[in-house]
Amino acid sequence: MTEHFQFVFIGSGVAAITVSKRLLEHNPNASILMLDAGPKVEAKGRRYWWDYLIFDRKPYDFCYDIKGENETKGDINWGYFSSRVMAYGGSTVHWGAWSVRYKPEDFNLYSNTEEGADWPINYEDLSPPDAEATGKTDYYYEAEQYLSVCGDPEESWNREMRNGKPYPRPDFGWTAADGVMIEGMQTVGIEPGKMPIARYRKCMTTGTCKYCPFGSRFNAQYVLDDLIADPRYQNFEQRCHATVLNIVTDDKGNAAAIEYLDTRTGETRTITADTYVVAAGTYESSKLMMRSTGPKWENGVGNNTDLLGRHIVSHSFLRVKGTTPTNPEHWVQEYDFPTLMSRSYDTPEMQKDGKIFMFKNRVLPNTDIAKLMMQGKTRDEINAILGGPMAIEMQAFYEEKGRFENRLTLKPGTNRFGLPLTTIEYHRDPRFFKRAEDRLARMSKVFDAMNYKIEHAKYDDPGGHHATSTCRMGETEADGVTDRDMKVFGTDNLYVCSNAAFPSCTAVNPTLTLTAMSMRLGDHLIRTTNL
């Protein structure tokens, strides 16, 4: 017997959560059905967090991509591990919560550097400055709100985007570590700030946000289960071990139903709804809609113009690091997650040449006391390694441009979860070298006013941290996958809501402006189904 559901979503990260949320605060019995290939790894769990301290050990290592499972093509390797989990929840199992606002001019790219992509919304549409007069939603103040953001409003760059408005959490001080860096940001003109975290719960400073024991930082598993928990949300259902296999489209294309695979039963499932929503991040939502052709869909839905998978961009890091023979203040990092940063080079001046969002490395300077403990150390030697060389690095998000020869596409077999396997073909883009040096240059600048020994000044491969583009939005099919509401061009009731459909992928973390975008999806859809 084949299921109904008004509403079907692939993947159960944020932007799934967040949909899901806004209509059933609408509609208490409005029917939908969420599916994720992943299982559901226990949070909180007191156990785990001790793998996690003493053998550096998380719960959802498993759901990481395995090295050598995908593949890369072109001159420049992909980084695939740890840098998405395959479970309920989505990614935000193991995020940093770093939750930053794209800027006005990032919605323009293509419109202010003639490479990459425009998007066909402004920053207005997701933050609009009339808001409260108008009776507008500030779909990014509300997404701040909901996923409890903390920051420091007076930041220069915060006061020419936030309408006014502070932020719903007081911002995480600067640590005592931080100190020598601001120091030197000053020095060369480079204004400090603090990194806006999603606290959630209050922080109790463990230091391993990856695995909170206190559930201090958001995680979309948090908002399910209070979904499913909900007595007022009876038409509401989460399946796990459920792989997605096929989009089965009907003879104008639309989206009539989708087949699954319970992998831990082998049965194959039909399920048909109104409608559909693919939230399954920019690897997964593509490869299905590429697997899922039909009458209409000779090359897989949505990609008569040969536009999915294509684009694919993600940021790079670019990486100076820094030494000082002493560390007379004993300085250790105290947490996981940096609280200083900058944009004072994610402008419009910089954006031609690709702009950098800086912060300070999460993990240094670092010396593992516990671990000393552990060997036998004694306090007076702890002391003394504490006293010696330390090392501070500088890291930044470098911004690329999606070019269209950059692109994802099904590799042959399937992993563990029965999801198919990935090959990414990635080209950088010949005048990558010349500008990432230049952002180096600048960066190293503050080690000089530190008066640290650079160390190193380099930059990373791409990978799929952060990586958007395969499902883009664009104006007309003729230069986008998605139109401006995420609905998949030459359909009716099919949409994409992840990154896959953002068409630039900025300086920044992307979730913020994720959950953002779901929020203005899920009110789309309540005005314009029949929910």
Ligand SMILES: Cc1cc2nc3c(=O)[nH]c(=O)nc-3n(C[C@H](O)[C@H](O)[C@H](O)COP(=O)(O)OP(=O)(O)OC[C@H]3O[C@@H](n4cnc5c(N)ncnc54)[C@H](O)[C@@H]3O)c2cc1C
Contents of the next structure:
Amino acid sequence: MTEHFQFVFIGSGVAAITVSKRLLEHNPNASILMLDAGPKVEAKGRRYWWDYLIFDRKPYDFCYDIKGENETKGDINWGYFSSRVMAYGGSTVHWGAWSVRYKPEDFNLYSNTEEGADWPINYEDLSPPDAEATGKTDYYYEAEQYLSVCGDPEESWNREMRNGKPYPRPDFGWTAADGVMIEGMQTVGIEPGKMPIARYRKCMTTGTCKYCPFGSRFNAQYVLDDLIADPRYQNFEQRCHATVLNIVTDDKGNAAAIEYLDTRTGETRTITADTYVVAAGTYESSKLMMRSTGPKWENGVGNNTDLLGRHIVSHSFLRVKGTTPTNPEHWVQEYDFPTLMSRSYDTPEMQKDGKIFMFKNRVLPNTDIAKLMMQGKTRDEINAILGGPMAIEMQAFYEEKGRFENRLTLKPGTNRFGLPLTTIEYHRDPRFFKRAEDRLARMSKVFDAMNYKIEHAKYDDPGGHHATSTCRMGETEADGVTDRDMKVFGTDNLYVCSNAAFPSCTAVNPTLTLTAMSMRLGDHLIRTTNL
Amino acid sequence: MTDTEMIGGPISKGVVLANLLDHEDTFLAAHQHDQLWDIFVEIGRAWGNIANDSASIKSSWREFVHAKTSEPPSYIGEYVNAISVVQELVRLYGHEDAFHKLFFANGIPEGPPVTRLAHAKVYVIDEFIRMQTVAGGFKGFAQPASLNYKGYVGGSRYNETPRVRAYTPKGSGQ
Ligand SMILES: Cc1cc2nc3c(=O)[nH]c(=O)nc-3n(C[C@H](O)[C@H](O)[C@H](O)COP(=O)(O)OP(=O)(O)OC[C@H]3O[C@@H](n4cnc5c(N)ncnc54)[C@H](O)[C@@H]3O)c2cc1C
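Alternative state: the form predicted together with the named molecule, after the form predicted on its own:
Now the full complex is given, and it begins with the chain already shown.
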């Protein structure tokens, strides 16, 4: 039996949910099917909460990639583990909720540096300075409202970018333990800022959230729960354990149907729709399209110019750790997230050799008092440790630039959700090493100013957390898989709503921009489908 | 801790599998609750990090034990085991020494818990320690102490009062 819907979404993460919400708010009768390969993870409950605190065990741990399943070729070891959640609600079930806007120059990476790619849209398309006067939508601002982002609008970069608009929530202030690094930054001319976090609504006691005593960080599951429960949205349906295997295309190259496997029953089902949105994350969106060959798409839908899966890019992680012999104030970070960050090196001047987004390690300084007690340390011993050597680390995302030779391909075999395995071939740009050393030297100056002994200044390999560009947007099919509206070139009715469509990864986290882009896609679909 | 010979008598040294102990009961009797609470109170006494014999966190502890016994996997088998291990230790060493040995010098070998004593330590004492620290015990060590700790639930979300020790810029006079 074939079922028909106006829209079908492949994936149930924040991208799919945000577009669906937009469509349903416009027309509550919209018929939408949202499929996810993963299960619905029961997460709300006190036992989950305690298990998280006692064992650091999360109810969705089994929804990660398994170590060793996927492979890397090239000269780095790509980080797969814990880089996505395959489940109802997708990866925001476990994200950090740092919600940072991209900067205007990020949209013109190639023009500014002759590396990577330009976006076919500009910052102003997401945050028009004249939004009020012209009736245009400020998508960044709406996304911040929706995620309930807290932050400080008075930081210099925010004054430049926010068109005078406040954040919906006040920032988390800096902790006392941030103080020494704040002062070190100021000494070397780095402006300290407050990490913007998506705080969302009331505490949901999820067992997945580490944001107490403040409750809640945004988790797309909650929005999906609300859409499903809303009696107005009779034609909205979500299915789990539904792994989309194939996008069937017709002679013109348009999407004609999708086939999915119900992994509980082993049945394959066919769905037709007017519009298809692949919102399956950076890996799976491109892999699904690679597997979907058709009369017009010998190498996979959207892949006639061999760009699908290419240019995969993510941040390399830089870290400088320093120590001081005593901690008389017994400072610990107190929150399980960072409160101190800076965009002082996330600037047009730094773009050529790679911007960095700096932040204080969310865990340090810290002393695991309970662990010391379990080890049988006495009160005096614990007190001595609390007042003893203190470590602080500054970390940074380094902006890597997309390269044609770096690519994601299918590895034979499937994982336990029926999704194909992944191979990533990644070669570092030979210029990376010198550039990263320069950035580490700048970060190290903060520790010199703090008078801390530097324990290490090093970089890690990139990983999947913020991976982008496997279906990147371009002006034409020659330089992109998708167009400025994230529609697959050569199709009329197939879209990719994912970080996969981003032409670059910038120096900051992607999801606020993804949310803004999802809202923008929702409006585009409302306009173009006569919904 | 491993330099010491493992403490306890035949009950404590009884060999069991490392995974959670089964028990046919589906709830703890009132007296078992009380015995467990007495064990919990000894943690605060041993480290001196909670005032008034932990009375202020009793409701948190109850809620914790309820979650552990009413939802799977059930800890009833572990709790019943810990009570009998502690009773044996008290019989052998007297009250004060029993807890001192259990917390600071138990001689339990590294690795998975395969004796009843190790089960009591790993599944009950250690978890109680973490629960106690999260519920407020973290504040009772060296002063000044932090105001917040991972898992500590201390107030409303948009409360303007800092829930952590906040940074005060030098010379700000605050
Ligand atoms: C540890 C970690 C921390 C992070 N922290 C931050 C942060 O602080 N700030 C930030 O901006 N970003 C952060 N991110 C990134 C953020 O999680 C992602 O950008 C975001 O969740 C992506 O949303 P999405 O909807 O595109 O994809 P996802 O949320 O990954 O959802 C995709 C869904 O599609 C399903 N799917 C895939 N293939 C198929 C198929 N063939 N058929 C059916 N279903 C399929 C998957 O099961 C999955 O549920 C973090 C990521 C990680 C891993």
